[in-house]
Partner chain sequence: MGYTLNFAAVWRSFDLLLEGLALSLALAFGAILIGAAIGLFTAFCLISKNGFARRPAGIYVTIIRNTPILVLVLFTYFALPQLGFRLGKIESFVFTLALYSGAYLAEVFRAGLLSIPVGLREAGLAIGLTEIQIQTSIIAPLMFRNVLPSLSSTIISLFKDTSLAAAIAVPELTFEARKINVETFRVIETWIVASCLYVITCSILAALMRALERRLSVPR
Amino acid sequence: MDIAHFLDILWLARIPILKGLGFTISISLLAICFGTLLGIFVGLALTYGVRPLRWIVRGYTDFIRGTPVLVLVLASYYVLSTIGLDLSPFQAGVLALAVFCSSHVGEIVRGALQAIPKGQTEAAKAIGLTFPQTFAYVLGPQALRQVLPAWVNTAAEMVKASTLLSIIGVAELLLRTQEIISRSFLSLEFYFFAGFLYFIINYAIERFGRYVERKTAIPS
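Generate the single chain structure for that sequence, in the form predicted on its own.
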């Protein structure tokens, strides 16, 4: 491997790579944020919803979790357009990843909420707290400590799943890398470099999770 030649090509291709990296970070961040918010409601519905609502939400989570991400991406872009909902590749990609993320976060939240003793919810009702207040001050902080490790894994999976959006034309990091390889023929070098950038993103997510975990830990 000619390092000098690779560095020359990398410098010339710095703008496309940075744009692709920006797209990857934006897509992942939006999918994680929207997926987490929706997943919290999914988890609440699975835990505290009335029986018909639990059935509907259970069907949603089981269906989404059992569907490959690639199928969700293609459905968001091609199927929705047939019913008049025309989304850009970027919007369709964020939607698909957010929906997939929400199903996993919902199950994580459900497990964490069910692990909290029911007596705490009953005690919150006894002192006059509404359910939103109970979740914000009693259930949420305890559940947060339990969901963090699994949430970090899910967030990292969303970053890796963003590579599938190249199939619908989203110019994220992998597609930009492939375009550069098609011109330079330095496949091994640029795939390794792209892998390193993905590692940096996921490492940042992992460190963020550790930071929140330390901040929410109960002092011993």
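Note that the rigid core is defined as the largest set of C-alphas that superpose within 1.5 Å between two forms. What you see is a predicted model, and the numbers here were worked out from it, not measured in a lab. Positions refer to the first chain, counted from 1. Compared with the form predicted in complex with its partner chain:
- Once the cores line up, the CA of residue 14 ends up less than 2 angstroms apart between the two forms.
- Annotation: Cα of residue 79 displaced by less than 2 Å between the two forms, core superposition.
- Once both forms are fitted on their rigid core, the CA atom of residue 125 lies 2 Å or more apart between the two forms.
Next up, the form predicted in complex with its partner chain, please; the one we just looked at was the form predicted on its own.
Here we give the lone chain, stripped of any partners or molecules.
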């Protein structure tokens, strides 16, 4: 291994790597944002939805959670263009990740809401709160504390899953890395380097999650 040679190539490839990193981060952010919005709806529908809606949403989450993310990404990429939706690989990939994210967030939200003891709702009713008020002041804030750490974890999952978009040709960090390797043949060094970058991002997210958990903990 020639460190100086690797550093030379790394310096030459800095722009594509930074661009790839930018793509990775935008893919993850978009997937998390859309996925979370959809996921909150999924979680609420699973917990409070009327029966037919609950069944439909249950079917949706079970199907998504039973399918590998890579299959979602490939299906989204191939299928959407076939039915005439002209999405770029980037858009198709983000859509697949957002759908994946929504099923995760949905389950997290449902789990958090159902974990709240029934007595909380009863106590809120007993002092005369309506259901929207009960949700806003009693259930929501308690569920949010439960959800936050797991949600931050999902964010890290999204960063990891964003690598799958390299397979449909989105020029994110991993695909850029592979391009550099195909020219420089430094596969050990550059795969290691890419892995290291991902590790740093995810480790930071994980630490942040622990911090959030501590910050929002209820004193006892």
